[in-house]
Partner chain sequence: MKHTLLIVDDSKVSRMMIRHKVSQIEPDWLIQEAGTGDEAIAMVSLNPPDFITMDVNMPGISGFDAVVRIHEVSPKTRIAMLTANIQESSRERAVVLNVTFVQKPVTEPAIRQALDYFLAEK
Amino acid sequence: MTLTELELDALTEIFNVGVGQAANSLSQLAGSTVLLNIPVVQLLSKTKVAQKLGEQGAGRICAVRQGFSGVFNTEAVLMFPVHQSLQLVQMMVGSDVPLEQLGEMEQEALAEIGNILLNAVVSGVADMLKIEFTGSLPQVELGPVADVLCPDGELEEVVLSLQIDFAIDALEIKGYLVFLLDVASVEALGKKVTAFLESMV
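Coordinates of the preceding sequence alone, form predicted alone:
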């Protein structure tokens, strides 16, 4: 997978529209302002993404996976260190909910959070690139980074990675969103980004 610096800059702008929409939706869900940073968009190997999550002490991660099909097909995987996933759920439901109940609602809440964030980001991309996607239902997965990110064992495969930081009140959580794209989809994405850049001239 190859994209130029100009194309990556354009994708940062495009993805940031969706991240802003996600922040608004998550703020309504949480009843408090949720801050999401401008995403850091990079092409990274799955090994590098796993390394970055590992630097946060994430031997195991919680992930929300959702497929999108359209002009190009992609599988989006939103990942957090396991020890931060409960914090993220608590950010959304409030500190009044007992911890034992929080554990019971963790997967359902994470699926809802992932659904909001993934659909907002992908909708932002679709609007900016003037294309349409159909999404599958989100699935929550839990396990070692390599097992979740690389079920096929292709550790050196390059993916489109967005680093997103969540902040609400005093809590800060760092998550990664990666888009798994096959060769044909990378080519289709590149053409759409080129057309977007040409429309800006």
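Only the largest set of C-alpha atoms that superpose within 1.5 Å between the two forms is called the rigid core. Numbering follows the first chain given and starts at 1. Quantities reported herein were computed from a predicted structural model and do not represent experimental measurements. Compared with the form predicted in complex with the partner chain:
- Once both forms are fitted on their core, the CA shift for V17 between the two forms remains under 2 Å.
- With the core superposed, N119 shows a C-alpha displacement below 2 Å between the two forms.
- A movement of the C-alpha atom of L129 falling short of 2 angstroms is seen between the two forms when the two forms are aligned on their rigid core.
Having displayed the form predicted alone, please output the structure of the form predicted in complex with the partner chain.
Lone chain follows.
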């Protein structure tokens, strides 16, 4: 499974459009500036992805996982440090909701935040590549990065990893967004990227 430098560069650009839409949605939710890096697109083993995230301080995390199927399939995982999840929920529902009630709706609110952000990125990609995705329902998970990324235990499986670090300025929340694609999906994606590149010549 390989992608040329030009294809990886095109993918970075394509995902960048989606990430920009997600940043816009997140800043509307937070009422604050959202800082994002340019996505890093790499072919890595799941273990390596977990290791890299661990090195950046993402140990035990709260994650929203959502599958998207279409011409190719991808699993998108949005991750935050566990201790920041309540802050995120409060950001979404507003500060007038009591803390006890926040705990009750924490999972629901996180699922909805994930739903909005992951759909924003995937929609950007779909529109750029002129394809359509159907999303599964978002699922909230809690645990170490490796467990969330590799629930099936296939740690050495090589995946296309697209990692985005972002920070919500006023709240000092740092999060990670990873898209995982298996071999067949990377091949299908490669064809779409080639078509995308050819359309610009």
